[in-house]
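The chain below stands alone, shown as structure tokens; this is the form predicted on its own.
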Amino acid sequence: MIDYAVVGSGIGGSTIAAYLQAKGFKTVLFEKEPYLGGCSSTFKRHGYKYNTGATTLVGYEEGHPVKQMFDAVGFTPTLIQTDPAITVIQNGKTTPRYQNLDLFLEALQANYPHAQHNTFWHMVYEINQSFYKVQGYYYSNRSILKNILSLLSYLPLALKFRKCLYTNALQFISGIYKDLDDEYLKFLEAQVLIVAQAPLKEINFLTAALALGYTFNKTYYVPGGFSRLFDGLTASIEMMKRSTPVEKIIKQDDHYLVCTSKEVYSTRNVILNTTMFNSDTLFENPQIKGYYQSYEKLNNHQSSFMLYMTIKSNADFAHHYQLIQDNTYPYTLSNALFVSFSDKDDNELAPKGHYSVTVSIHTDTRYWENNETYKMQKESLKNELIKSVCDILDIKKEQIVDQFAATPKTFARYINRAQLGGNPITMKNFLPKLPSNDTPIEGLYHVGDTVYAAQGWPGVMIGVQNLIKVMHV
């Protein structure tokens, strides 16, 4: 019998197996693909190496929880920090994102020049510096009883941040400067949706000041791309299945029988790294079914449209860039890319006087939905990336050596889910109404981000850090 079956490797799976491996729990864990990783994963196609999604590590810095959670599994990783964490670029003005506050701010006031910047980014700073110190919180849903009891947890880090908890981002940050400035506001949604996964107008501005002030934090970039990464976290993990999807899940009186097309695993305890909004098909139980489609209101359909290139280039790139425009990309979201590129000394991941580049742009899973004209959407918006990218770094087409996109689509083929980003922290669902790593059902768990806590490395890993809490191990 095993202790526990983890299915997914993203970030909370990836860490969560090896986590109770490392703890002497018997412990299997299921990957549809070769590679590890999930939306964060690297792969292979026309002989050259991209990195899936996420291409930025945060956390990894004492007091914040990927660091505890690599240390708790014994993993030290490989990394590069980068700093500036972004560079910004707008209507021609560059703005790198320096880990120094007095840098950013320097170079804030040259381009947006406004007399509120040094109240309201110190602000910021603080609110992000001060964040990682509350301990002592959890969230649970097993039950009415240890649901309220986890929320009176809250009330120390909801006293510290009255403020701004309940308050709408977007009217508390025209409070402070009066006369917001459009071209400035989009400087801010633009780098608020890479983190928060939504609009200012849809958020609270404890959640703002986070996505705002994350580049504040070490930022790294991953050496050989990150399913590199996944590898080594995953090491010490004796029964390691990849390549092989679960097909269903079977619920008996006090354990779970988790079904490939090989093999049968009777288990304990079941984790899931699986969207909220699809797990239910793992299963026949009534019970787990209906848990698993209360939530599918909270599905607001946001992904991600990508466009992988590796271009032939001296030329030295920052590693991550964003660049907005004024008006938002056809079949998007935004108006905002970003865009990454792989180490220049970076061979693993593109051969010498090459990039890899992972460039993305949020978009809906319905405007995808047409097979009549999803070529042409395809296509169409693969080329205007392509010369946005080109343009406003001037990367000359004859130096692109391989390029191809993709859709919500492919991430539904790939990785089992379309909607990308996670469950945004909105004023609309916020706690109580997010969905926790624990269940009402004996021995059924979740990780990720589309439950407790947020989307990204900080927000899955305070996630998984809470299922070790509610689990007790």
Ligand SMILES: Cc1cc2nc3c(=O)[nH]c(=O)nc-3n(C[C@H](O)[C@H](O)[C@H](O)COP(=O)(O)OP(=O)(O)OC[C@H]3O[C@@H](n4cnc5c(N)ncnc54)[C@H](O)[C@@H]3O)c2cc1C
The other form holds:
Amino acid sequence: MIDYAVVGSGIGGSTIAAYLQAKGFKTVLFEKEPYLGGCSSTFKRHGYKYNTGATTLVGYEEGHPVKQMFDAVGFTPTLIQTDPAITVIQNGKTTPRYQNLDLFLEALQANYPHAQHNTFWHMVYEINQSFYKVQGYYYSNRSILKNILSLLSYLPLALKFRKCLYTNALQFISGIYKDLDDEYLKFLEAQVLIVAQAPLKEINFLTAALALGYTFNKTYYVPGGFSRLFDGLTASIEMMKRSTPVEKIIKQDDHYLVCTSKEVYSTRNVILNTTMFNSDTLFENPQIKGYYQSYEKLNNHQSSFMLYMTIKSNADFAHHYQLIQDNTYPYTLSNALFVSFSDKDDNELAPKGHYSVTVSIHTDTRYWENNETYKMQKESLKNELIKSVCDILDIKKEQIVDQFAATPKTFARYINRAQLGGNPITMKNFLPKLPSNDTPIEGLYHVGDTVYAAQGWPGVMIGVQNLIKVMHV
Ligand SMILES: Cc1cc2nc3c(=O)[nH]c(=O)nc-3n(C[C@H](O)[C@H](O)[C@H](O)COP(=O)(O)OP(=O)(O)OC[C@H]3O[C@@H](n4cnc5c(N)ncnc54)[C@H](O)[C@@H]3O)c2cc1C
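Write the structure block of the form predicted together with this ligand for the protein whose form predicted on its own appears above.
Entire complex below, previous chain first.
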């Protein structure tokens, strides 16, 4: 009998499987694809390598969840610190998001002069410095009593951040700046959207401050591509099942049967790294199906449209750019592109003299449902993004040696999910409305960006730490 069967090797699944294995539990990790990491993986196409989605690693520093979990499983990654974390370009103005607050403020003041910048950004900086120092809270959905007790554990956090926790971010920022101009608001909105996955009008100021200030933490580039992290994280897992989709899970009295096309595994516990929005399809048990279906109301259908390119160039590019335009691109939800380049010396990710480029923009899964127009939409948006990236970053079309696009449908085909970016923590979707890492069903757990705590490396890792607390392992 297996102790823990983990379904999916995203950030959440790989980390919890490695942790349980290190603790001596008999653990199996199933991954549908040959490569590990889901949204944070690296894949090969036409002979070139690309990071699928995630390209920045934040939170590998003392006292932060990513470092704490890597240390807990005995994994030390090879990383390159990247500073500025992002180079923001808007209307020809370049604003590097330096880790150092004063350096960043100098660049900001030159491009968007305002007397309130000092007050505002010092506040954002302080919130980011103090947030990770508050510890001891956890979140459980196991029963009503456990849920209430867990909510009480947030009191110190709620008291410390009470001023920004219950205040709408847009109102809070407008209150400080008074005369917020449209260009600067777009600058703020674009940066909030890539981290918080929601606009300022929907979130509280604490979430906005953490999103705006994440570049004040150390940001890393992963040489060789993000899949390197997963190879390292999972190295000690003995029962590693790549290219093995789990097709069905059957609940028995005191254990589960996990079925793949070839074998059936008996396990005491199941940890799903699939999304909350499609996990019901794995079960026939009505209680479990109903549990997952009750969260479908949180599905915001948000997703990503991706452009992948390999370019031949000797120019020097930063690792990450955010290109902010005036208007929203067609079939998308945004006016901003996030563009990541491989390191010039990273010849494992791109051949010498080349860059591997990943470009992403927010979209809605429902924009891609019309089979008759799908191909045309994909081609026209891809060409529009190529044009923007080439124009703004001065790349010639002839320098592009490979290019293709991916839509929410592509993500669904490869990693079983069309909704991307997880559950944003908004004023409406807040604890206790969010699903936790435990469930009311004995032996069934969940991890990943559609459950507590949030998306991205730090968000999913806080969820893994919470899972460890509620499983008492
Ligand atoms: C375009 C984009 C850019 C991003 N950029 C960043 C960034 O720069 N920095 C950052 O920190 N975060 C970033 N994120 C967010 C981050 O990548 C995700 O929040 C995170 O990777 C999600 O991890 P997860 O644990 O939820 O697992 P997922 O990534 O959802 O992985 C789940 C895994 O489960 C597998 N699976 C599904 N069904 C089955 C099944 N039945 N059987 C077996 N396996 C199955 C899938 O194949 C997949 O590998 C980005 C996301 C996107 C989409």
